[in-house]
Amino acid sequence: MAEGIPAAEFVRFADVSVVFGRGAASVQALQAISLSFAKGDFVCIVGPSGCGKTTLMQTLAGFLRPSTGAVSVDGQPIAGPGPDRGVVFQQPALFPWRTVEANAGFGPEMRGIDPAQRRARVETWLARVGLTEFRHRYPYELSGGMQQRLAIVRALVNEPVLLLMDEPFGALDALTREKMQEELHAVWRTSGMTVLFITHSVEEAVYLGTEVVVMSPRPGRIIERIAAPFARKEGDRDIRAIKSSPAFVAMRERILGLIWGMAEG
């Protein structure tokens, strides 16, 4: 960590605003977003459609430069995309002409990582998500959940310090989605990785996140930050038991109430 940077500011958005277009045709997507969180946190962002969740993530990924303000990781300003930040989208965006193994190793290959080291990383992560036996298959031969697991592996083999996920489970059926939530949690809990997770599902955010950030309708602003205890719950990790517990239901309903209240307003 850069000297003098507090642990709580491993990731920092400092007064970030984003405006698309100019003059009368301009649209303000984000307004004065200030947010920081610590290394190892799992931060989930929720809010009404069009509130700027993805735009905020894109400034951290380096895909989009803020109109005003600054974004930094570990004290270093974000100037563009980099292997220190892995990105997973709603659609896996895999290369159909490359096998599972070749898709997984694409990032290290492009960076010139030693082939033996690259193979070792790929083997490790394919085994961790249960795709080893499919290493010679092509994406079209995989289920939707398996394709998304491969997309996550492709981000993780670069050994990023930060994983950015934009609605990664949104297109999956309910059972596959819960399975993927459990698998992602297992990776996060064992790796200590920092995660920024965008979702429309409040239930998903409360289950996965160490913190849930609620955003307003456009222009996106932070309405509330809510610490969630369930991600770091020790012992019994039964997903259905956690999601049906009174404490979980109460937090979910509180956040839904905030979002519905904004919609009605």
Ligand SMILES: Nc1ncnc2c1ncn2[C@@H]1O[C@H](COP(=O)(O)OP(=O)(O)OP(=O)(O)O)[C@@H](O)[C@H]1O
Second form
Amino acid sequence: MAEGIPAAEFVRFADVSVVFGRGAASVQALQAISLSFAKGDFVCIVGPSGCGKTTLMQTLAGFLRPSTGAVSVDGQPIAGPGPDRGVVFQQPALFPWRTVEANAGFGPEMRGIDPAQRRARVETWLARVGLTEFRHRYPYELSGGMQQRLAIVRALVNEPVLLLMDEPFGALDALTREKMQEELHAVWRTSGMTVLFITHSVEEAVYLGTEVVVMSPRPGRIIERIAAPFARKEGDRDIRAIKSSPAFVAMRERILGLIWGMAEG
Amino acid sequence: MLRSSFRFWIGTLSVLLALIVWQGVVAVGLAPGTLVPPPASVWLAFLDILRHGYRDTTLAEDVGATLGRALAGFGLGALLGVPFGLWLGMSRRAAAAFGWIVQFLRPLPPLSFLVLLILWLGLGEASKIALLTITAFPIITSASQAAVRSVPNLQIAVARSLGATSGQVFRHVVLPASLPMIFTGLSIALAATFSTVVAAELLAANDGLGWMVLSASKFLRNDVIMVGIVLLGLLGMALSRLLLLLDRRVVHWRGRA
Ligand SMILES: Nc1ncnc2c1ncn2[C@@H]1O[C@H](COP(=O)(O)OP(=O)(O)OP(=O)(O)O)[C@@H](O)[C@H]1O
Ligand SMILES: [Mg+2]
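With the form predicted on its own already on screen, would you show the form predicted together with the named molecule?
And the full complex, kicking off with our chain again.
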């Protein structure tokens, strides 16, 4: 950790506004967003469609420069995309001309990491998500869930400090989705990685997040931040038991109420 | 989905049927055999040319001349057009500078250049190969340019956030992602080159299948004309077939990703 940076400001959005377009046709996608969180946090962002979740993530990924304000990681302002911040989108965006193995190893290969070490990392991660027997196949030979697992592995093999995920499980069936939630949770627990996770599923956010950030549209802003205890809960990690516990249901319903309130208001 | 052997036999059957009808039409006197030479006499003419050649050239020489010109022009067009198109796709400035020239060349009938090219380069091979290069080049250039333009932004974004430099993004993402459209451009250009080579030989050549057809027409050898046409058709089919095989090998993900 850089000197003089408070632990709670490992990631810091300072007064970030984003305006698309000019004049009458301009859209204020984000208005004066200030949000900081600590290393190791798992921050989930929820909110109605068009409230600026993707836009917010893109400023941290370095794909988009804020119109005003600044984004920094560990005190360093974001100057563009970089391998310290892995991204996963709703579409897996794999490279169909590369085998599963070569997709997974893309980052280390580009960065010139020693081939033996690269292969070891790829092998470990593919085994962990059950893709080992498919390593010589091509992405189009995998199911949608397997493709998304590969997209996540491709980001993880690069060992980023921050993992940015934009509705990564949005296209999956309910069962696959819950399995992926468990897998991602386990990865986060063992790695100590910091995650920014966008989702439309409040249940997913409450289950995975150490904090749930609720956003509201036109203009995009944060209306509430809620600390969620379930991700750090020790002991019995049975996903169904957690999700049906009264405390979980209460928090889920409260956040859903906030979002419904926006739709009506 | 039809089984491939089944499709092969359907195809063969329909060709055979067409040949039988053609032979029958001439046999019952619906068309005069000198004007519409029946398949049997075309076959005999083919055997004759195969053995003794046509006028001063052997059949292999004529096929080789046509094939050689087409491939030389197409190859040069691809060698120049692919890198040029990629450059136009990557650089807005280059696209602004050269876009109009390519758009101007693309719809022009290439044969309109032939007279000028003959004046500049003479009656030999150079003018014909230059003509074919001009035919293939704009098609391949604009396909390659469009290919770069259509690379999914998401793939580029992912590559950059995995640590790829701009050079690496080009080599490992833009280039492979462009291959499907580049190959489509190549196959269109190959067909265009092939039809232009025949037309060029009709106008100015001393060998080649196009020349053979034109020369035979002066002697009313319609059977030889037919031999030329059939060979041209088969050759064209074989060339695009080869390119398709290469396409399937290289762009194995076409239509599947
Ligand atoms: N490139 C762009 N140009 C113009 N407007 C944009 C652009 N990207 C986003 N917007 C606008 O900014 C606002 C926020 O978009 P954003 O994609 O961040 O929303 P979101 O919360 O991710 O929505 P969803 O849940 O549907 O993915 C929307 O009103 C959208 O129309
Ligand atoms: Mg979005």
